[in-house]
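Next up: a single chain in structure tokens, the form predicted on its own.
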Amino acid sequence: MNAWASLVSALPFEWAQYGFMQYALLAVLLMAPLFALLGCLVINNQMAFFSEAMGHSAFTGLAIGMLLGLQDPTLAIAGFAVLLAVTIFAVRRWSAVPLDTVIALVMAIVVALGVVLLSRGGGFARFSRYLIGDILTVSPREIVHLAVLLGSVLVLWAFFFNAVFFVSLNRSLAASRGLPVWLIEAVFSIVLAVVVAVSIPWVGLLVINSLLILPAAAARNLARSTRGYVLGAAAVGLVSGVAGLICSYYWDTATGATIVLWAGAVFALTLVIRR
């Protein structure tokens, strides 16, 4: 940590001065490639209103660490999102109720239910930096987990990509391969979930599944080939990333918005591209 500060401290810039954006924009960097690499598929998969109901999950998980007395609740937050994909992913299968009612039913209970447990006793508005999140306040060891993070979901990549691509593209014809298609749709969720619920706190609720989507999506506007659609997201992640950091320093605004906006601007301009 210590050598990243110095070399970014050495940029002649005012906010590379300061510990807080030094410490936030070694999050960013990291946080690109994590989110695009599942936004690729979540897009593919056409999983975005599950990553949304697992991003407004983080309500009702903040409650339950609150009430077990947890300092740290990510933990409770990570948890509780897992529940939440497996219950879906189980109603779905064993159900004949559409996957889009499944979230949209699910989402609504958790979200009232996690809305009355943190207002009990007027005290909802200690609570909004879930909401819009902060990644000004990413702790060292923070980054560290976050690292950490990045590397499982790569070895996961490394190992199942093919496979989660194959069954995004065509359940059936993945089926009749032999490839356990609710497995791997499974843990595809399960992971996704762990990565929306331990980035609420930075990124906020309100945006995450916007900077999950986003880059990913500008990106296959423009890819001609897999590799391509990948880089293409994580550069997009990267560039909006940076450029929302520095821009809400300045602009005295919530980073993780500033960085929405900044990959909604991204997306436009691969529309016109395209055309």
Second form
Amino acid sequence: MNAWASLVSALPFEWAQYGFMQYALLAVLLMAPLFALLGCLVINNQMAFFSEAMGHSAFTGLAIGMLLGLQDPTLAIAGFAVLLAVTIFAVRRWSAVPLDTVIALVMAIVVALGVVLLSRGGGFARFSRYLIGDILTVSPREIVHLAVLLGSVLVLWAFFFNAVFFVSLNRSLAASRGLPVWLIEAVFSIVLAVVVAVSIPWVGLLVINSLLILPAAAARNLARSTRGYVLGAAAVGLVSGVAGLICSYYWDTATGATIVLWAGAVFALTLVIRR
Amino acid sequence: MVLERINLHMHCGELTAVIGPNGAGKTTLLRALVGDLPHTGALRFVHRGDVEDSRPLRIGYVPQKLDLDASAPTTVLDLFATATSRWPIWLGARRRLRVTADKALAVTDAQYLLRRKLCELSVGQLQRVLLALALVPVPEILLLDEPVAALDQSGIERFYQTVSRLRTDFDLSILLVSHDLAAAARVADRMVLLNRTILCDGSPRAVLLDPLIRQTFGFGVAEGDVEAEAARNLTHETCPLPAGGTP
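Okay, that is the form predicted on its own; can I get the form predicted in complex with its partner chain now?
After this comes the whole thing, all chains and molecules, with the earlier chain placed first.
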């Protein structure tokens, strides 16, 4: 951590001299590519709305964490997101209701429940941190957690990418080649739920889904192969992450939202180039 | 959709056509066979002399289409890589894999498509790519889901030529699902009429002349039509006459 701090402070910029910016930069460097990688499969599996629901469920997870008297609500947020993912997954498996309807219903109920629980006694404002996120408060300890999470997702990635990708192309075709289709989809949903939930305090639940979708969508516009798609998404994630962080310092704005604006600008650019 | 009492016996090198109206459960049958839908009962692989093979049957499946949108950057090579290898495709395809894919595509004259994006292929091209993929590794049974539904006449001819060649080259057992009675009758050794259960099972001639065809499809097949179809495919001449006679 110290080595990182001295490395960044060697940069000839004002922002690079502050500890909170050094940590935030490291967090962005870890998170942006992770989100971009996940985003590629989210788009392929048409799960953009699902991941949105995962983000919004953070309210209820937070409220449950409060009720349980937990010091750090992250565990409650992640736990509830996983529960929700499994529920949506089960409804999809055993019911004929269209998936987007199920998600919209569940999301509306869950957000309402979270707001009701959190607004009891009129103290909702103190939870606005979770709405817009605050990456500048990330502590060295939390960065270590983030690095562990990123590491495990990357390992899981190496083993699961082809399988998840194949299932997204055609379920029956994947099944015919011996892949446990339902298990693969379940594991991917749960990983997605955990990553989204754990990142909410820093990115904010209003914009977290854009961070997942935009880099991948931008890379998709220009890629000529899956390799270009994935690596391109990671690159867009990194560039917009760093640019957004630095701009948020000078403009004094919320970092998560600033990053998303950058990613959105890159997406618009790729759209123009594609034309 | 629930199917019941499905009992099919298929031999190597034999092409069985499953026909039935829309909603009969043709695709459901295939999805159950590949293991994508729950089912009771089992698929058994029996060698000559009634020796049962305990390993799972190798299935080659050719779906009607892939779930791709027009912006998907997935190439034919990506498809082969993701289906046949654990090496993450975003790290790039290995040389051995490229060689395998190239060889497989050659079987269906689709080599030149290796680097193309899947979403830019024509229906016929995609069909040939998916057929090539289904043959790696060579399966014991090949399932074709409405393979010619979206092809033009020359595409249909070409596809059936390829399938006939594969059947003899690889001694494959092929199950073809179709709602096109005439085309199915022309290539099949055996025909199965499906509507939630197996209604009728026999030579294409016998099945087409069965009264159940009229009941199921609302129209009959005249004896003359069947003769014409049979004349185009001599293997059907030895088929017994149907018990039901002309509908």
